[in-house]
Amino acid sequence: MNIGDVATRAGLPAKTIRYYEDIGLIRPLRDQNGYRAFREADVHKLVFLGRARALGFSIDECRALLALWEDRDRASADVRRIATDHLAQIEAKIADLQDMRDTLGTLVRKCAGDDRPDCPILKSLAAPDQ
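Present the coordinates for that one chain in the form predicted alone.
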């Protein structure tokens, strides 16, 4: 299969596939003419990587998950640890975003939004860290 066919089947841009190859996540064979010759296994890896990236796993986490996926003697505890750590990161980001939303919401409600120059939003942004 060529890169266009694989990109369509995996649902990834060819540029992403080339990047994954550059960083060693996939290693397609090469034809005698030097063109990439993707196998079915490469498509499966790319679909796997696409799903993992869609869940927000980092490249390093994807590399670890891919290695575990390929290791038939893996311990599911290793997979769970990676996923649990990632879930904790997501939950922390959600908490940070909720705090940001609450703070900004309060500032927006305090701002009259009229022709006067007084603005609690700008005042808060200019205030030194507390």
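Any chance you could show the form predicted together with another copy of the chain after that form predicted alone?
Left out here are the partners and the other molecules; the chain alone remains.
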């Protein structure tokens, strides 16, 4: 299978698939003409990667998850640890963003948003504590 078909099937840009080969996540074969020749297993890996990336796992975490996926003797505890760590990061990020949203939301509600210069948003940025 050529890269275009794989891209469609895996829902990833061809560029991204080439990049994943570059960094050693996949190892497609090559046809005589130099084209990448993907097997079903490669497509499955790419779907896996796309899904893991969509859940926000870093490339390194994806690499680890892929290795575990291919390891019949894995302990699910190892997978769970990666997922739990990542979940904690997501939750921290959500908390950060919620703080931003709350602060910014309050400021936006206080701002008249008219043609006058007076602006609580700028005031707060200049002197957050007052």
